[in-house]
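In the block that follows, a single chain appears as structure tokens, in the form predicted alone.
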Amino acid sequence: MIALRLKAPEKILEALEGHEKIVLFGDSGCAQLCDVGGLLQLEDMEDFLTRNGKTVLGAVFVEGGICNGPVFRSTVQEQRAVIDSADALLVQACGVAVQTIVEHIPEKEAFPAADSMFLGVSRGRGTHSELCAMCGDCILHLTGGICPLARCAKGILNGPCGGSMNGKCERDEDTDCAWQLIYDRLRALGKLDNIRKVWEMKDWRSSHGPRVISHHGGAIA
């Protein structure tokens, strides 16, 4: 999932300056899981904007996620009248959602109400941990399923750095050393030889965009 956090209230008002009639967007995917764009958060945003002199015409809540093209387009058609009446759209979801809305509703200006932070997993209500750097060249089969790029504070491929102590990162005592986790995992799997290899410098060309991935019949070409 994409971990999100709402922008500061003053940043949202600054972005909406000069726009009076607002339609909110949220969804049941990452936005709701991160308590950013669920139904309750849309209600809170409406209250906040109303107190600050804005008119909220309505909220468009997309079941299944704004990035789900067919569902999103169907929802927009259902809400077309209220969307057409808006001066601006405030999107309580990720950057992909904002750009999806701009692509499908180009006549309206859309503003992000949230910052997209990282790909991660929910550890509990309101707590999310970063797990994947979306590098485009996955090496989890070599590191026991633990990503050093995302989970090491320095993104070191041949670690550890030497600053860790008692299995913790030198950054803070609450962060596990990714390479200690990798070592322990590989030892449990009987694959410590993996950690003895020296890996070449990361080729970041595979992570540069813009990129398009096409799937045809589920076949691997």
The other form holds:
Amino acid sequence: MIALRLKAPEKILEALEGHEKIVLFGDSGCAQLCDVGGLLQLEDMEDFLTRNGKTVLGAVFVEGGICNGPVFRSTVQEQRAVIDSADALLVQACGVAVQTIVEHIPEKEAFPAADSMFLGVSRGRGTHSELCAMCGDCILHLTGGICPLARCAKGILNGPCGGSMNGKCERDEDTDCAWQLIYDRLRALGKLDNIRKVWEMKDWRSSHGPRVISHHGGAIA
Amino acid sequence: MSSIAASHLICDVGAEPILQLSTRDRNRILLESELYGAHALGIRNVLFVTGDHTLLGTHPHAKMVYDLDSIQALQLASELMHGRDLAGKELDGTPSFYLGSTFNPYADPMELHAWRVEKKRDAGAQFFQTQAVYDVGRFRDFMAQIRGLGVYVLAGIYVLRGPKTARFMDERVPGIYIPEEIIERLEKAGEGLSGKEARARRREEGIAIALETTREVMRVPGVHGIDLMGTGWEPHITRFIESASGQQEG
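Output the structure of the form predicted together with its partner chain; the preceding block shows the form predicted alone.
Then the entire complex follows, led off by the chain already shown.
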């Protein structure tokens, strides 16, 4: 999922300056799973904005995710009246959600209430860890299912660097050295040869945005 | 200062520099460009490092590059030495470099770090400078793992100024390991003395430790010399060299 973090309250108020009638957006996907745009957080935001002199006209909660086009469009359709009365939309979801809303409802200004942090997974309530860098050229089959691009602080392909000590990253002692994890895993799998050879320079072309994928004709026959 | 500029100034005074290039701050295009520039200035020794994480340095807000790692940078330099750039274009003339890199005998996992030395050798590195050595036992173990690779090794010697610096380096500088007994030895050296005298005595002890370590590492098979390091306390380098020369004569 996309790991999200709610912006600081003052940042949200700053973005909404000059806008009084607000409609909130959240969803039951990443937004809810990251505690930034679930039903509870939409209520919290309404309370917070009301305390700060704003009028919250309502909340649009998209079951599944704002990125699910058909569900998003039908939810917006159902709540069209309240959206039309708003002078700003506050999106408690990812950057994709904000932009989807901007494209679909261009007559309104939409603002992010959260920062999109990374692609990762929840490891216990309230924490998320980054796992994928979306480089566009997956190498997990060679690294025992552990991504050095996302999980090594330097994203290097012939790691570890000289700062790897006691299984930890030089950047901070709470972060595991991805290369130690890869080494341990490949050793257990009997595939250490995968990292004995020099890994060639990466072709970064598939990682440069903006990227568009055409799914037509890409299926396995 | 830019390592190329510093290397050039060193050439100007008649000494032979080792140009150090980090892949943290340069993509492959800039590395090629810098290597052409270095060659044009008569700089021949080039050492590649991955570079410390920016969050630990003075500019934590900076974006890191890491288009390549140090091993791939060695491959890049080797490619140029074969008369081609990375685009496959033939160069007008073939630059020649003496390539090197680094290793840290204290980094984990040791086996993988020893393989990295081999990878670096295969990518073109002929000499290595190591992370500062304080625990000679572990250094010896590491050297045993890379025996037979046919590379030149300069063991890192960093002269400690006192127990506070030592503790700071052990805890905060990436890849540095300083055994507790070294820190205690520096601490004890100044015991019972006033501030200024304690400091001077501890500095002498730091130099004594460096001299002892140098003697020990030079006996480790596969070691060809030392890389004497100093930051912010350059006079100790002269003191160290004077003492080391005195010992050799004696």
